[in-house]
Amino acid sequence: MLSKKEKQLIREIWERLTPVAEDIGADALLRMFASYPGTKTYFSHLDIGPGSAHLSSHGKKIVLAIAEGAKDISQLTVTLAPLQTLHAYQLRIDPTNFKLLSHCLLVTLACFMGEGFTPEAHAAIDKFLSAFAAVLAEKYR
């Protein structure tokens, strides 16, 4: 699904974005909550307002997990196995939300990367985030 060149591009992009993981993750989550208010229900026990510690912390966890998956895309299922179990069996997150967050992440990355968000980068990241969401949803089958 991803060419060797796309995999390398994805690795490079996520390595560059890791230092601002908290900002990217928080921004993507805020976009998701604003665009899809039903997704807030999973966070009712946390303060998820702009600038909150919970939002920043969870956003950072998400981006770091994605960056970890980008290091070796061929091992994505192995890398994400603990998150699959957590989200499917303990948190019981509707798997549709993974796709919603992926879309919000694309918008956030476009904002953060500016001109670096080339059509090639957009296509590669979109494919990767789709694979990431699909792998997270595998435990639901």
The other form holds:
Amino acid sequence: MLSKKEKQLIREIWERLTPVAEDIGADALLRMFASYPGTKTYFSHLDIGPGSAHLSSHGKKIVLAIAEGAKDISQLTVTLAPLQTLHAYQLRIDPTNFKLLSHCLLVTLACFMGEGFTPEAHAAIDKFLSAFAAVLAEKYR
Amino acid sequence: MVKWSDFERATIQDIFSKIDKDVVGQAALARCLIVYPWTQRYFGSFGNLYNAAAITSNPKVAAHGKVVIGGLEKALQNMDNIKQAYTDLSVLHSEKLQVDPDNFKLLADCLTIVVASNLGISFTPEVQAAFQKFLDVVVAALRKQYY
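With the form predicted on its own already on screen, would you show the form predicted together with its partner chain?
Complete assembly follows, chain above in first position.
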């Protein structure tokens, strides 16, 4: 359950992350690969070493998609419809991995924002990412 | 027995030498109570946990945060046998405190995030992985005596 205040906070934070989407996304992915090596199995077709172009572009894609969802959280199912189909029928990433990436995104934000990543911001974004992941997995079965 | 690489041992020692122990425990516990409010069920005697501001300034939360860090330091001093070192703590959490062990992971995640915001970019992916491995072992040790 997200309050109006939280939705606004989420919108503002992700707006600020949009210009650095590549850095944020790549950092979160690297953290996920380091802490949860099983997640690398989904990327055998890409070069996911630190500094690789694939990592940056893929990280950017993910962060921009989340930022797009953040603009109007009440419309998540509409905004994510194409991504729902992609994940359900093509990518078929086990949804438990969404939690792992969400956690690593939070760690990236903590490193990036320091004290600015307040408990309130943390709670709001954690809730948003959970909702995002749930919608993303809706078409799985 | 858990195998620690030289990098992991050094990294974990280094993290504990860098963090302000009086602050980090309190910050992590407060964050856990704020981000995962159901964890407040175990802290009925702590008084005002009504909102984020109250939790952050609650002196019992601060005191308990220090207790938690103390427990982690015990693991740090017994890195090659955390399971053994934590036997009594595990029994305490299972039989007396009756804490659902799934909650340990929530507090561990909050601790990771607090350490991350303290250390900034020096909390690299590899440092994070080492720290999370340490917390995983601690959590497993705390779960060990549950039946």
